[in-house]
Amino acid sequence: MTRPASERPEEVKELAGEGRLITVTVDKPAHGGTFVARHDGRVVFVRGACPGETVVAELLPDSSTNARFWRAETIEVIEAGPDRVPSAWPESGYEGIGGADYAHIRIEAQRRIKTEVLQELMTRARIATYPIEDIQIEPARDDHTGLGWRSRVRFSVDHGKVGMRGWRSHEIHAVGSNPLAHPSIQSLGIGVWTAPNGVVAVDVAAPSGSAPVMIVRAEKELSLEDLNLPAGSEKASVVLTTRSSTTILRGDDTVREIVGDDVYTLYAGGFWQVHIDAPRLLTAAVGDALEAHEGERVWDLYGGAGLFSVPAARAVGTQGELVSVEGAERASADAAANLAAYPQAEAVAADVRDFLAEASEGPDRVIMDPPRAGVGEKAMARLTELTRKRMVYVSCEPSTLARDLRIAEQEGWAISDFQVFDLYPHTHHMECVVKLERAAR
């Protein structure tokens, strides 16, 4: 909301006098969500705002008077910035969900935002091999207002509440519309259903070849009848997972991704690109950058279920070789299974580290899509002395992403592209590919 000063309640007054509200002007965003804003000379990183107002904000619990930054909510705005617009998830808004930083920011702005932030990434990691101003995020394909993209969505449950945590908070809040999910994931119900006792999260997938699944994660055992799930939900399959087991309780625990002519199958709770359109825009986007020729030998480093492997073993032809490795056993499986027509294809069941520190011979390209931890310096580094020609790095954290390339670099690697793709509207994550190549002597 956006009121006058002299408007504000009694409420915003008398905590003010306590210390726990500030009047900040906020500056450039921050990695993370928020944006930097300073009062009395302490760095204050504020969430809910934009570039340029001057709002009122709530000082997190954690915001000491020892501590070296202060973290803080707006619950006012005094003066808007151009770039603020109707939320598109209110219930993201003051002490609601976290999911959605940016919901009130014009679309167009948080892709400037967001580019901001990972040029600023990259310049302090001193990136050096690729001009930082060409770092510029795209949106996925007719992504006109972000909206219905997430194909996976978790709800956490506490006491029956289902909803989602808010920001920095174990909080359970109402998702409301949830307009980010998938229609077949809002069609669900989910967001208005009372959990069972016992029931502590929901994770729901809606896949492109097959009906939503519904991974109920539960303390103890539960039938269909005990659920009770909402009338929507009904063509969906469920499975219930315990720490002990899991069981199917309707239809079935895999799922079917169409991309292109090609048609994976995988755990229902597996790693999937969480955006519709990022299977197609991301396997176009790292097989031309990977370039892969008939008779090389290619990895596909955290391969996950062969998302990335089977295009690179049909490139490489029945001459060539492909490897993925993928720590999750039952994911390496699922890659098996998807790579199966393609003799020239294996799947190893491998920590990443474990893997590269045992190779004897390394490939002729790489890909590796890792975790938000990154690759790592030391296996980063072992990568530039295995791999051949080319690596081609698929991120979804630009700070760490940032730290990997820095290594490269000065291992003597050079980045000869870098895309970013907004795959992730009214958030503040995007995702990145970037080709590397040996630097030239």
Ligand SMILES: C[S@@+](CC[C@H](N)C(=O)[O-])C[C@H]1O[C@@H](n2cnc3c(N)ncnc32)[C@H](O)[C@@H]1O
The other form holds:
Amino acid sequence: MTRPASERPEEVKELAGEGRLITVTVDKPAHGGTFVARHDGRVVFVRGACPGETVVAELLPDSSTNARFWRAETIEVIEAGPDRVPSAWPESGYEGIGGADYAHIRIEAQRRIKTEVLQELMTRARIATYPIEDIQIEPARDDHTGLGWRSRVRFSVDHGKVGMRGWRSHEIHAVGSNPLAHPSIQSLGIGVWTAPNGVVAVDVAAPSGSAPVMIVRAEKELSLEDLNLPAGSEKASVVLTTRSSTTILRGDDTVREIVGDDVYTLYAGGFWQVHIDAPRLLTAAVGDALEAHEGERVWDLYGGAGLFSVPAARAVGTQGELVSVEGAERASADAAANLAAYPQAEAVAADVRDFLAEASEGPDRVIMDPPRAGVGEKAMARLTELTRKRMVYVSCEPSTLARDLRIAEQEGWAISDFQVFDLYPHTHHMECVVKLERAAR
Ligand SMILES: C[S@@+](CC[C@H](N)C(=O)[O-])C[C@H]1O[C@@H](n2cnc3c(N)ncnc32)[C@H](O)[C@@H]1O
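Form predicted alone already given; the form predicted together with this ligand follows:
Once more the chain from above appears, this time first in line as the rest of the complex follows.
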């Protein structure tokens, strides 16, 4: 039941007058952070709702009469569902920032919902070699709140205003304390800084083994004095990047990351797993799934700065061979330096597709950790041909993972283990580690 018209907030009355509001009861979660509802027989993907609840939602501008489905955003909750809690990050609510689309959902329910979404994607892809009901998400160690986990954060800047972009606008929203960020990022005070003209973004890295680094992206050269950085950021290194140059204004442009007994050094703006517990958790999961032996040949594709390459190089020993393939030149150079103690390891700076096209002899085992687009049909098919024993697929995008796993199954491979980790709490994202072996014939 909708509230009486007289009791509704002004903006709701206005939108209702324009015919842009619908009242719906939401059902199953959809991939991408929304929930499915039906309105006059049409499917509507609703953001900001929880399963089972009735909400008033604003239709997005692309929800035209001819559209196959509509998209809408919750503006008012009429009947809250059992999973709803006060938002962990209120700035992500109606017309707010992106990047925390589950913040209004109980953390245990977020995990149940992610499991449901993942199982649905695998069912739709017709994954046949693994019991889909056994795929269940696990939290990171001791992560009961899902807060303070981000070791990397991008702040957007517009005319001096620092914050984050809205999920459906380019407008900058103040982000308060950004509760998902690691405390050492929160304490830099960037959220309350007024940046000088010319600054367009700030990328912050809070590594586990060295001081934070701020990479200030600007349209013109600026000095440290020009930046007038907030109190609290004195200990952070500062790097200024413009279209034509990169200048270290204070400290260093590299970070050190500690994972068990290994220390990795990499460019502060390069890729690193964002959740503070992800490097430990994923190296353990990948190592267990890979089970590389001395003397074997292993490829680590999309290897970044060598997070998975270092333990794999150790596992194959000096009689074996480890090749780390990474497309970004600087990350590949970092991988080479991180692998310097292992003569059996080589870091190749190349596009994985080119590397596979040129490879004549395949590996015993392969790790692949592609960006969201996944490995893709051609490269996946080639890997199923070239790899002798085992493939370990690490993925942050379950829809492309499902597509690629299906290809592997069609080429005669079987999934023998499927792990999922909640490494992006309060968002709809998740991280999967899948073990594939040649199917018994
Ligand atoms: C998800 S990250 C994984 C990095 C690394 N495995 C880690 O966990 O730190 C994906 C990496 O793939 C690289 N990359 C993206 N597309 C690529 C391509 N076509 N060929 C080679 N590397 C690529 C990116 O630069 C990035 O470092």
